[in-house]
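In structure tokens, one chain follows: the form predicted alone.
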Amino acid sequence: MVTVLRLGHRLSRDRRVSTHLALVARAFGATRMLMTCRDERLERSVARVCESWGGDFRIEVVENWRTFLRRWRGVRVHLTMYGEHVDDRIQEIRSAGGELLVIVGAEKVPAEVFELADYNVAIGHQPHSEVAALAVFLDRYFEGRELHRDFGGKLRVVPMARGKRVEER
């Protein structure tokens, strides 16, 4: 099971991000995503989301994150450009097994997470995305199969070479 840990959420400015922040942690395989606040508009988003394209992805609000973090007893990746490059630790993270969780954050994030985590991973050693660099992690983590993944929902996408079509079951 992987948990995706959102560090900050700024109503006024991360909702958008958040929100794909998400919809990737879900279509990438993890099962739910936690926040630091309450955000109702983005827990209805992402349920009808799950409702139309299938899944049981959902979002859980954490009161006090270093509580939380202290307390996880699984492995604890901190996703930030400053870690060691993902493909120097990716098969250690697969192979020590049990829960996951992936710490993403949405402003700047306090020194005790890179305290806290197992792992300070790096997508790369440059400024990018907070969403960037979860699908990254996710698809190495997972090794590209939760791309194959039937949702099962009500709606699916029929693979094209041209056009789009989406049919419901």
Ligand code: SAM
Second form
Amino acid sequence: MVTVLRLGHRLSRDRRVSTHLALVARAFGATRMLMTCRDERLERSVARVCESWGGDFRIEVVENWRTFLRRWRGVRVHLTMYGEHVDDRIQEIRSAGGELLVIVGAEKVPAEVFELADYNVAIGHQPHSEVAALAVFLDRYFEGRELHRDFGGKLRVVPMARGKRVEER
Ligand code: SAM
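Could the form predicted in complex with the ligand be shown next, to go alongside the form predicted alone?
Once more the chain from above appears, this time first in line as the rest of the complex follows.
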């Protein structure tokens, strides 16, 4: 089970990126995304995707992320360009087992997150995006298997070399 914790979401300003983050979390194998504030528009658009395309991904709200982080029983991975290279830690993180929490920021992440995390992991040491960082991290964590999952949705893409076909089930 993989949970994504989105820190620092600012209503309306970060909605588009947080929505993309949730969609990537879902498509790349996470079970849920936790937000530090409620954003009903974001929740509705992610729910619409799940309704059509399947899976049981959900968005939840945590009231106090510090307490939540302290009490988390599994492994906490914070994605940050300042961390250790993903290739140096991914195997250790994978074999730790248990529930995994992946923390990503929006604005500047509070310094204590670096202390509360078990691992501070960089997807390369250049600044880029939480969406890209999460996609690459999950893909390395699941070793690509997540892209073969059947979500069991009402809609399913029929893969083809050219053109677009979607099947209704
Ligand atoms: N300037 C902010 C800071 O210093 O914390 C970071 C903002 S960045 C747009 C938002 C998030 O993207 C970060 O909190 C981090 O989770 C993720 N991120 C960006 N580049 C990354 C990288 N190279 N490796 C891992 N995560 C990265």
